[in-house]
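First, one chain by itself: the form predicted alone, in structure tokens.
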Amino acid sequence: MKIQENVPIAPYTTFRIGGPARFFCTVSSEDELVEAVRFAKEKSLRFIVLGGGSNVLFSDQGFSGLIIKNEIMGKTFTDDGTLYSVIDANAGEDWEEFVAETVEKDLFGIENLSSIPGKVGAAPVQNIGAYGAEVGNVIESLRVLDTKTMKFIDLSFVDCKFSYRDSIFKHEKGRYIVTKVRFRLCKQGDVNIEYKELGKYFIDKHISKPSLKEVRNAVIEIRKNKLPDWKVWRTAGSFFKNPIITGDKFAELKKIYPDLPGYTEPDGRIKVSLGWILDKVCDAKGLTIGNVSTYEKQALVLVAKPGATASEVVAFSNELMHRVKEKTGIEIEGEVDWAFV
């Protein structure tokens, strides 16, 4: 392992804005990362880990402490004689590739995540989802790293403390690095199309019990008709989450908007397309200050024109923020994580 010294950021994220990291190494084992924080310890020096670089805003000015690249590889399917299969998946590994992989295999549970950029090692960490699907719901474990004790443990499903688009992880930052995440997906599951848009799309092509790659399929074309592709645009996808709320605050709002659509979570909360706000109440679609804009065809998403600075992202974000508090009341939350030092 070699730790670089000022080393540009931008291209390691999909926003490709950020100055450059004081300290940066990429790490391929256990052992490597092990040896990379003790080196940010010795000096008292922050870290943080990247995978795909696809959910995070660095500083214009850089960043003062260490990066650390989690590149560790490698995965292995094993059949348990279940109805399930289990899958050790070690963080560095493609997050597109390795739900390709599973549906090949006819594995069921992570088809409608198809098309998110990102690594393994993230998915849990943002308990990302999609059309219906959460991460969350079938990992069965993880191994970490814990910062504090330098030991490697696992955490359990329950440990984790998974939620809408939140983790164990999210409240504790920087103590619990993941290395590996334990799957466990059906061999003879069902599909789910539930989602709307995604039973639509089976409707309207006549097709009444989708295969799991057309479902794979189906997910990956609606994306890629109403999303910017991370490859070529400068964006971390959806930059905010759906905003959930009280019951009766939904229905003052249904009364002064009544097409807003709402979803109801178990706790009885309902949750809120911030999309359809950003749309249709704040007219931000397609919005542009300076460098920065929200997508044509997803307000929910901000894209940078090459030149953006990160502090043009942050005012950009803060304009939309003030326009939902404006319009609505509702504070709404942030997906992308900040990285200012």
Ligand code: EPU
Contents of the next structure:
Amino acid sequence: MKIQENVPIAPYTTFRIGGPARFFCTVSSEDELVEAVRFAKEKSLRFIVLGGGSNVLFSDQGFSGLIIKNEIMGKTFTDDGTLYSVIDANAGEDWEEFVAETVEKDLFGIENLSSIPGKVGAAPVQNIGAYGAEVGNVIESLRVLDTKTMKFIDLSFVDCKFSYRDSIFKHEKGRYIVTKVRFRLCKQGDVNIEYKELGKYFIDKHISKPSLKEVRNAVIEIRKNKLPDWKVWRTAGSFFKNPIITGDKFAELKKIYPDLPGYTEPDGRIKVSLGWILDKVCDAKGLTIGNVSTYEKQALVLVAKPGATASEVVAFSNELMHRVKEKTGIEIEGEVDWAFV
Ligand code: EPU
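Alternate state requested, the form predicted in complex with the named molecule (shown: the form predicted alone):
The complete assembly is shown below, putting the previous chain first.
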């Protein structure tokens, strides 16, 4: 494993923004990962593990520690004779290729998570979710390096404390590094097309019982029509989380904005659509300040022009936070991770 110095981070992220990493390395095995973390510890450096770089914004000054690019590859599919298939996928595997392979093998559970950029190891960290599915629901366990003890351990689904775009990894930041994810996918499941837009897609096409492949293709098409292609645009997808507010607050807002979409969470609170608020309440769909805009078809997604800086993105997001607070009283939270010097 080679540790490089002063490596530009921008090309390793979908925002394509960020100065140099003081140290940078790529790891392709658990042994190399241990070696990299030891290097950082010996030098008292902070370290960040990078997957596909699709949910992170690095500072223009770069990062003064070590960036570890996780490229631990490999996956195995095991049929244990039950209704389920157990799949062990290493953290460096590409998420979208992985989803494609599971659908190809007629396995149900992650087809609604098609077309999401990033790596398998990052999926549980922010509990990726889309079109009514969340990855946490099909994860059985994870193998992680506990950097506090420098031992590899297994974390169960329960240990991970998954909730909306959240997991233990966001609270004990930097402590655990995911090396392998064990999924349990159903061999004879039902597709889930309850998400309004997905259901409507099939109603319009007069398809009442879509197949697994049809659902995957529908998600790909819907995303293509609505979200910017990260290979073309500089973006990290949704920049903020949808806020979760109390029922009273929701009722108060509904009086002013009767069409505000809201979905009841298991704890009774309401998750409201921030894209709708930015668009219909804050008039911010397609808003541009300098090199940064909200995407013309989805206001929750930020896009940056070549030459945009992290400071511009932060200033722009502050402006959106301010507008939302002023109009609704809601304090919004970032969905994208910020990694600043
Ligand atoms: N809406 C508007 N205007 C907009 C954007 C949205 O009116 O500019 C309305 C939509 O019409 C809809 C509602 O707001 O009624 C929700 O919009 P959408 O279905 O696009 O979903 P979202 O809540 O904005 C979330 C995820 C996306 C995921 C979609 C689909 C978060 C932070 N984002 O967006 O994930 O693809 O649902 O399930 O939860 C990502 O994380 O990067 C991401 C793209």
